[in-house]
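The chain below stands alone and is given in structure tokens; this is the form predicted on its own.
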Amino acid sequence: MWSGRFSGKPDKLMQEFSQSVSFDQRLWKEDIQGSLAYAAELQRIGILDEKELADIKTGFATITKEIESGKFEWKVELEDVHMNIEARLTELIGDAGKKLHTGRSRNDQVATDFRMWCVNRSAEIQSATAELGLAITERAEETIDVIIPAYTHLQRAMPVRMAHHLLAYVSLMYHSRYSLPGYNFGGEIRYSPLGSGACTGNSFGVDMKRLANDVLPYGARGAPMLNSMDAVSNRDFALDLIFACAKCMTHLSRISEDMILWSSSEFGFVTLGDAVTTGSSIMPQKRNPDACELVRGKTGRVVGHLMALFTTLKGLPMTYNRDLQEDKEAVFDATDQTLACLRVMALVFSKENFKVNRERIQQQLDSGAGYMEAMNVADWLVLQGVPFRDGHDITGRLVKYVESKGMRFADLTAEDLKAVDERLKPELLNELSLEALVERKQVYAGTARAQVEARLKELKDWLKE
């Protein structure tokens, strides 16, 4: 490849050193596509002949399927995807493969084919965020008259509906979803490179508007990168994937650790599958959160990637270096450990894996334990024209009165009311209910059951676009 100017061949450590083929395959399909669209703009300039255009897509529908089929010799030699699918059209057509390298650089090339690929993987994740969330909707939709704690510092905090909980975790789809790249194609990531040469621009006139909307995957609208210097060494785009994968994977560690908590002996909230759970070696007792808690510890290394790409990228000067190789792998890694996490966890909340246990909830919301009903009292005597910081104060000094006795807050009678405060009217006793509780937030984002119903349809409306 470097024959022209070097008389001799890099050491094998070197090659073996260098060489990104043995990942950077993966790009192969985009590299075709990005070089289809580059010979059609060579042969409308003049550069290639028809006949010649039409060798290269025939060279190309020919390695399509050789990589297709296994049977490509990918070269180490060749060092990466670019040159190891060039010189195999230079082997299959001839001068016409020679050609198709005019005007173009291998920095503006990955630059592309790099682009691209984070466009398609970025739809991949986005509808692994769907299915994710359409799985548990379902799980939500059954669950609407289940109300278990919900806790702020793990404490028992206000009664929930298991539904408006869970479709919390739907929200957090929402937004892993709208903050990848790409997401009805806005952003950075829809501008193309292709064209910029190796760092200054392209000699032979060719229209980069045209090569954007070419590249651009879905028929979506493109745009040429403003400057060439910035197009070849810009990674953006890249950092923007593994920042929203990082983003999701967090959201999906969180509801990792609700769901650990949950299926532990001391909530009891739920039980989960075998498919997603295994045994141990020596306790034949147990059921361990596997799927959950694998996914709570790979996040740990998508936010490395995260912060690995940052530091590649910190003191690199203009233009194409190659440190920037070592871009691929980091987002590679995070991609695919998003998309199997998104894919597991979907399998938990499947019917089939995600067993709710109604009357162990029930036990423990018959307990009484946190005084959950506490709020109600606060609100209730809102309603009655206290205000609201002395109906914290009677309410904290009634929860104080029942602790003090070892009562339930459903134990009390009215001569306990009046023995705190002569404001807390024997009426109160009727407005002491959980359900009365969660029924009083009727607003948009509350947990009344029609505002639950109502977000329910707008989430799985929006899941189905």
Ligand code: ARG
Contents of the next structure:
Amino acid sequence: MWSGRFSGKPDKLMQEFSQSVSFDQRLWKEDIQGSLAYAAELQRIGILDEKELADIKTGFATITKEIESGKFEWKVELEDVHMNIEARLTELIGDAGKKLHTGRSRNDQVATDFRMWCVNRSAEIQSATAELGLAITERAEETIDVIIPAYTHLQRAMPVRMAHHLLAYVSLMYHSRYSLPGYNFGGEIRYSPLGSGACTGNSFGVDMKRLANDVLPYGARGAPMLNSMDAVSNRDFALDLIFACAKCMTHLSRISEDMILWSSSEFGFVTLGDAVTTGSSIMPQKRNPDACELVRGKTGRVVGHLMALFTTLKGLPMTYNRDLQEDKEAVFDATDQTLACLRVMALVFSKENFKVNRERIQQQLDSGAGYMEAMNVADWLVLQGVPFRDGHDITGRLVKYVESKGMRFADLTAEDLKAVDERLKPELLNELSLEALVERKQVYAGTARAQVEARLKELKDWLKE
Ligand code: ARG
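Instead of the form predicted on its own shown above, give the structure for the form predicted together with this ligand, please.
Complete assembly follows, chain above in first position.
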């Protein structure tokens, strides 16, 4: 492509080192779409005639078929996806193909293609978060009646509906979705660099606004970037997408960690199905939560891609520098891993694989360990007009009493209450159930049944949007 100025060829080692076609061929669809938009603009401004534009369209149709059928011959010596496709176009249609790059540079070309690819990828991740959210919502519907301990500091804190706990995960999907670039047509990603040329603009007067609307799927809201130098060297959209992936993965990692705990013999809240667990090569009794462990493990890798891209970008002088080629593998892998993890987690939360051990959970609650009933006492005292701090102290003394006697709250009698404090009346004994405590959490974000059911419905509607 630049043979005029050179008399020698790049070293074989250099060729291998510098090529990106082995990975950036993933951009082929966007490359063709961007080129078609650009060719139409070249025809509008008189660089191409109608016949040439028609030839270009036919050429791209052929190339599309070749790539889709696996017949396209990708050549390392042509370095990247852009030059491979352009070279093939020229081979197929001759001179019109040679005119396509008029006023365009690979710098605005790759910045455009990659943005378009990221927009599409972001939408795919968005629907995967919705699918996982929906799978979890179904499990929540089945577990409104199951009460489990909620933990702080990994110590039993308060009783909670399992559905409420599961809806916290759906809420995490909600957050994940909001930061995806392009969500609700927002973010940096809707700006198009096409027409910026190598770095200072286009000499032939292409209409960047029209191009923006053609390449980015936002209808009238697509807009050109306002500075060509920034346009060819900016990768904020890639940072945003990796950030959204890293954030989503961090959420998935926490969910995985919960499932690893829940499926252990110590917790035993759930048993994960054969399809998402593995055995041990030495211990025949084992069932390991590998799917969840791998999700947790891959999170580090995705967060690493964010750091890698920040580091690549931080020292770059204006404008395009070849370092920028490193942006793609980071985004490809971050998004591949995130999509795979979202899909695997949807499998973990499928009906077949997420089996709730209701009896086991009940046994654990019946053991009285953790004294979660205590909050009932403190709440009851407040309702009797006792200042909360005094109620806290009285309840603390009651817990101490129960603990020292090696008993459970469920075993308390009116005499026990009286022995601790006069203000602990016998009718309190009817207020000690965990269910009662759960039902008092009648606030919008609380775990009372009516609230959980209402939020469940809202989240479900939102996921189906
Ligand atoms: N493969 C290159 C990349 O991904 C395309 C742009 C090359 N531009 C250049 N001036 N060498 O960044």
